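Presented below, as structure tokens, is a lone chain in the form predicted on its own.
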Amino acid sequence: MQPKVGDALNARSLAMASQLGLPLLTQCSTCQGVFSQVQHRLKSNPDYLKEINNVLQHQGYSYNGKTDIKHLLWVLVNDYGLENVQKKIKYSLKGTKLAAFYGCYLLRPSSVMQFEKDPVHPTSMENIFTMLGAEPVMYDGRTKCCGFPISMMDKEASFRMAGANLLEAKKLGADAMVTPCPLCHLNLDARQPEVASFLKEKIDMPVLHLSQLVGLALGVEPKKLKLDKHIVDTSSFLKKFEEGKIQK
């Protein structure tokens, strides 16, 4: 796809939001890096905003360039905030070691980005797993690459980094690895027998997504958080926060 082409498609619904009034909110690392870059050539360049306004007028809309883009993780933390989390969780989830992973996205170009004090070393994740009773797994995985952008040209590539991160985040005991990307969910979870398969080691990592913790943490029954449909079989994460949740 051309970059005008994808700027256009990605500024139609950034129009839409703003013509609702409404910030965009996003639960996918990757959509909120496009997203912001996108909007960050069209802030920047009066003349290109001009010019992919042209090609949205025929369909009505036109992009002013003022939408707020937020992730679900800023949106809990900073938003939201996580005193008023706090107050909605029905279970703890002490006795449970998570792994976050943030993916490229969410944390790179951050001059772009601009969430993390220290984009090299992000804290967002690791402060809800504090807040909602776990213990953070710090390891030089969580800000790396999972290896899906290069999984159609490379895929022995994309295998071993995800591997790296999987087994680097299991050595250090975790019991789950959280990531706020649905394709750094795809690839580590969903094409994770194929990792393992391929560099020859068991892994058996369970990979949840942000919301699918922060759910539990709610009350939410695994079953409706399709916890039941993952390709890893979630059940090892789900018995110890069984046996160590706590109800308030």
Given for the second form:
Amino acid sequence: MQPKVGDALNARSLAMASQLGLPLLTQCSTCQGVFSQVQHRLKSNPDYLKEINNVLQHQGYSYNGKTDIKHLLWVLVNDYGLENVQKKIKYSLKGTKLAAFYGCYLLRPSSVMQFEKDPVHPTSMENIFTMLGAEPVMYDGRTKCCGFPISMMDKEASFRMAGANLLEAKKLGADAMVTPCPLCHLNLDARQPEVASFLKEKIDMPVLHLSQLVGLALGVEPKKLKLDKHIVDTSSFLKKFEEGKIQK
Amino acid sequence: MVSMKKVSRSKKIDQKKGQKTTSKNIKGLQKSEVSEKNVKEPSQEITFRIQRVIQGKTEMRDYKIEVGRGDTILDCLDKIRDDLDPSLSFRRNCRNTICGSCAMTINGRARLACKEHALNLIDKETTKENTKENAKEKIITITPMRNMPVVKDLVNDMTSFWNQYKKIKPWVDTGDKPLPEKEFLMSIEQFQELEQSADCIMCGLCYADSNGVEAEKEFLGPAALARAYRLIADPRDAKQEERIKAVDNKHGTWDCMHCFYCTEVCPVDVDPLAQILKIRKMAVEKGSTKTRGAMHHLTFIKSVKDSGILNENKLPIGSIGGIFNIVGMFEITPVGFRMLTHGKMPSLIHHKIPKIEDVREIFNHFKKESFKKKDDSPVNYQ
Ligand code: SF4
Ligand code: FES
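Would you mind generating the form predicted in complex with the partner chain now that we have the form predicted on its own?
To see the whole picture, the full complex is given below, headed by that same chain.
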């Protein structure tokens, strides 16, 4: 595809948000990365922005390069504030060990994705875990690729990548993995049975969306959070959560 | 700076640096700035946690030294070797981000030791060693590069990196092109096209941190592919078609995971990922539509063009070349079945977004344009 087509289509979505006068909330590392990159390209090149706007204009849109685009993780940490989330917590996650899986596009390229103070050693997910009472598991894989982008091109390599991350987290005692990226979730959860049989390893690592984890602490029922819909059974993690669950 | 009993090589360097400052001072250059800086900033005690191979056994060892502002990691390694442990092995040569020798993993990321300033890392990086609980001690961790075997301490065996590099025939091949009497002339635009990829200093950092290489050792890797693009874009080279064909396959451009690590760690901004994506695009434009990658790409575009959004049911099928690819169908059926039984299958009825005409208009606009002139879009990583 002509890169310009992709940029124009995304600029159109961003223009719609700015017409409403609202920031755009993403709950996916990949969406966030794509939008942030498009915005960066258009903002840093006024001629290019003009060229794209020429096309959008006769559809009734104009993009000013200014729409705020924020991932749920960033909103929780910066806009809403961890102290305020903490006030709303119903149950502590004490006793659970959690492994963050950030997803490439939330962190890189760091020239564009500037949320984390140190993109090599991000802290926002771990700060949420600690605030919720859980213990973060620090492992190399947390900033790596999940393997999803090549799951169609080279399934074996994709599985090896997902498997290495899952097993590393498991080895360090994680009860669950938590990700702000649904595409990572797909490769780490939906394909986990195949990954395990390909690597001839037992993995059984529950993988939660970030929103589900925060939801649990806020007191939302696991069923309502659809924690029973994941491919890998989440009950081992939920059991731990119930055991250590201290009403705040 | 470091307090040392014997006069070491690193001290000599410090002395040389001092001389340099003095000559600057004589010329009256930023005199106060230099001296003020030295007064204001005392050196700090830093622990270097370094991976060693001692009598065949791999272990981490701690070395404490005094580090001043402006000391590079390489300066520090020199000091450690000169003053504390002469058996510490690492590669270095130019000390100036030119030769690419001093590649290693510093605080968990592939970097050049001569490019990083130790105290900057202490100030900025939030490694687990630098968390609040451990803040009493300032630690920098150094290990050899990943994805390659270790010879000793911080020295890697880079054979696999060079082997992959050789596979793309990394020299200009003029083929049957008539040779000019003097030199080949290149326009500024032609040079600009290959300049970025030609900057590579072959340090291996991108290869060391590449997630693609980690998952598949046959993957050509970022540096070799960036080099391939550098030659594809070279007007002197006669093998453009062959070169594209040679890397337009699974372990060529299509094993790249878009993890961005190569682009992130490259010390001279080669942006290998961008070069890889340029080759992929050229291959598809030249009619190579049968690789899994190209089919995935084209199905994605068709879905957006048809309905304004991605048809998540059709994408995997399109990516394997349709339902008549029996082997491919076996590959994707299990995941589809699992999603279905867990109530996660996207709706089979795929709706178009409102105002789909707008989306098509955008497609048509740029299609018309691309016939008019060469595509000058900025590099888009998607
Ligand atoms: S592309 Fe960059 S990181 Fe890779 S070998 Fe060349 S200079 Fe080093
Ligand atoms: S010593 Fe040459 S690049 Fe570092």
